[in-house]
Amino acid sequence: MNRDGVRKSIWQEEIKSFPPAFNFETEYDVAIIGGGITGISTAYELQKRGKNCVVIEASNVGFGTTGGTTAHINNFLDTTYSEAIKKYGLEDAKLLFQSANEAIGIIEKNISDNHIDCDYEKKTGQLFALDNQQAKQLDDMVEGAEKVGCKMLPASDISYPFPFVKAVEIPGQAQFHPIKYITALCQSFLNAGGTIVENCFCKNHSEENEWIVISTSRGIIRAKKLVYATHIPPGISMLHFTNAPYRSYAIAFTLKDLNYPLEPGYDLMDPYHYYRVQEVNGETLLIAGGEDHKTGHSDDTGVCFTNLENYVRQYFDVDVVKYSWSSQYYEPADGLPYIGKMSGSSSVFTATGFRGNGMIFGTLASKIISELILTGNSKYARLFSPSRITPIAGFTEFVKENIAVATDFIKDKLFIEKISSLTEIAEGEGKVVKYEGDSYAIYKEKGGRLHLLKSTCPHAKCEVRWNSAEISWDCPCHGSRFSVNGKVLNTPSVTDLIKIREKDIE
């Protein structure tokens, strides 16, 4: 497994390991936790500007969401400009649009400066409404986009075989191969004197005088500044109550009629579907994504793949499904990501809440965080500050998400009560079971071998739930994920699930 799920993504075979060349005696200017697009882009930016940086990755570069993205690069965002205008005002909405364009510019400059071959292509996106209600939504999006300067042009036809009501074309979009991109950035980072240490799990950190002391699975690392590029920082903070974890599903398939749409496409369903074409090993594939839901909130995650495939087959002449995978992202309560200094610290930085725009905001984070470290300021710092207070813009969603978390505590206890014995578990199945007053997460391999774990997530004591599609234990409260052996796959938990020997419950 070289990404955080058992299903192979379309990008995965390009994941490479970097040879260890690490001295724990070295003291660093900046330590970056996480080897995805956020961490690698930030490390590269800081290293080329004179800082001595180390990237600490728990598994391998590209293990997390960057290895499971569909890699759309857009200047129109999941939070529409109409929504941004209503919540933050026109000037901040314009700043948001500017930030998306600047992120695209950073990607293009990185590719040019480092001669990166990562299948980068400029595209014109197609956004289409499938019914009258979606058409009204599209009109609202177009109105907001026009106010901030984002071009959305009426389209009478689209490249997709959907019976649409209204559509627009959006120039200035792009796509690339995310693993080829960050792998090349890693090499440039190393060439500039940077350090990458893989298979090194960050347990915690402490601030001691002018140093950040980072405790890892391989030893202590000292740095002046610390960046958590882990999708959401570990520990428990307000960020865990203003971000909700979601999973999204993707499939890549060939078409019998070879009628591949050239433009990336997006509908306005809830959750929406998104599409793009990618060539892999000389073969053209159409990627379709959707079926998003809160992490741990689907009774059968395998059905999500089935639903997505069935929907695609209604409209496309599908030949063979080559890849199917899922990935995780975080929904911020008020619609904008949190990028900058963590509340209560002048030396620890984070970037989270990217919604479905991880390539854009992960790249933008490299600019904001590097500017904050190097100069103490960034023109985007206020808009994306993790310490911002938006009681009007985000309060309703904040309450909804925290009610959901509280409800999960109750539902989990009731869920456990429904299962009374180990005999109800079939081979290849995982369940949370109650046995003599205690609850366990149990997975039965083919052949009958049991993997027994305490079912309580160490992060905030929620009960994990079984993810049948990715063969993992997922926490519905804050998105921590664990393998069948209890090993952490996704933070914010930094502690594995407790293993239980079979004889301990006999």
Ligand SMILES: Cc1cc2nc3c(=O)[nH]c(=O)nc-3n(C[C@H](O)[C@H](O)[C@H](O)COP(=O)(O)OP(=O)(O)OC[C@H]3O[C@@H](n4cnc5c(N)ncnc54)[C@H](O)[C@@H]3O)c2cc1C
Given for the second form:
Amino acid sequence: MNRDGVRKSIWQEEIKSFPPAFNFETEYDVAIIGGGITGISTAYELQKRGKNCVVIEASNVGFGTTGGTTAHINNFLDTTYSEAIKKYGLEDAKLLFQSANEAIGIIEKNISDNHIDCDYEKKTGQLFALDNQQAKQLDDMVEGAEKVGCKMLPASDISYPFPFVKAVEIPGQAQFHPIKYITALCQSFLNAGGTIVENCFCKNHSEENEWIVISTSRGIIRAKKLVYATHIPPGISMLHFTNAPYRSYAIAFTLKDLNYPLEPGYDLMDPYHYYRVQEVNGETLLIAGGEDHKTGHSDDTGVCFTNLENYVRQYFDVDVVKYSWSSQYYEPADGLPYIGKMSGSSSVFTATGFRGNGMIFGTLASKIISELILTGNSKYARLFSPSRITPIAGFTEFVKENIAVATDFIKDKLFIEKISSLTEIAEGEGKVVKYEGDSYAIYKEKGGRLHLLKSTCPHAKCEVRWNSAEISWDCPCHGSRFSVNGKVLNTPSVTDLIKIREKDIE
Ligand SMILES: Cc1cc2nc3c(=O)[nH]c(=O)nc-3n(C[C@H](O)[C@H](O)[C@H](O)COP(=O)(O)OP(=O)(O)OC[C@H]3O[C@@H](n4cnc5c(N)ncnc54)[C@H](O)[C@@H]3O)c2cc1C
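Here we have the form predicted alone; I need the corresponding form predicted in complex with this ligand.
What follows is the entire complex, opening with the chain shown before.
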């Protein structure tokens, strides 16, 4: 299984490819773009309920963030219930809690209906404050949680070696192997008559009478409804200003003393660390995550791994680092995901802005979107509507800031390092440089082979940034990512970076 970065995630041991669907039909009830947890759960649900569906995946199932997640399944969310009550009122905060529980129920039902062996385990989450300020934050979280019915119980002990000042236990959490889960769902989807087309890139769509005409790298596909389960939809829409791309880092370690924490754990640092244990090929590993930052806003993404590793080594008896990887997620302007009908269309749906809760919201999307397609309504449609304009404090600033990143980075172009010769790039280095008046994204492989690209992201004309940890070019504005050959790794761009031949700039 390939992923959208060069580092191998812990889930990539699970290799599964589907029989190539060369003879796929050209007309479907629903076309779902994207083979992550959102796309596969939605396709499975719709096919089960009688719709003839096709999943169109640019690379392979699990290529996106679902292949780089850490797969905690939580009913307490990155947007705390206190925040939700303040922003939306108690009733909507309760609805949010209900939606998270319903998503866990859907995962459990999918596992039991399809006899899926995906290391699913019920867990009790441990949330701990490492100083007094975090303790106050924890008190606030507990107060909000109590109001919506989410149990957070005081704990005097935790399974982590951190010097905590306050902690709570949260029953009813879970964890699983996300790739084992979605590949098994894929199999059930195929068994029910669904079609999966991998290595098929969706370029755009148009609406023609009752049909959506989807232009893909393998030809035209027509469907009555279209779901962009691409983590962020392609093209340019308001959703690109109400969602900001972030990266998070994860490392899986073995421990010499075998003192693996029994339950998943979370501190309240900013950004916070998250921990859980997973067994791979009979070996127990501690997964630690954190060091989050806005995409393209770290000068050296390799340092994020060093910081995370050094932090973990202070407290755990680390033996070997077995896996280290990073991946991208989206922060929504008002703290809630956008799931449902895309603005301006009655037949196109999407789901984005999941923060670090995509196992929950990707699964919930399968319920909301299938209900909207099948019945025209869902009890969660209003709360998560992609067309909502949220009159909450901070919303306008967030949108303005997201528009400003675009202009800032265009300005930034003027400050890109100037070079006079390509020999100034060291082997193994990637740089955006100004060379004879134009700016280029240049990567020199070990051994000297150059990869030359124009550095302007085709999506909104921002300048890409080098991601040394995943060997990719990342756009700080809306999160499009490209390989060193310029190929799109992550939307919203559907166009590759322009390739330049060395002789063209000599
Ligand atoms: C390091 C990290 C840890 C996380 N940990 C957790 C966690 O513990 N618990 C949790 O709930 N959430 C977590 N999250 C968030 C969660 O993993 C994501 O929200 C979730 O995986 C997103 O799933 P998705 O299916 O929407 O998108 P993806 O998994 O990104 O899938 C989108 C798919 O669409 C395909 N695609 C995109 N564009 C096109 C196109 N034009 N044509 C065809 N195909 C296309 C891509 O190739 C990709 O396979 C974490 C995120 C990160 C970054």
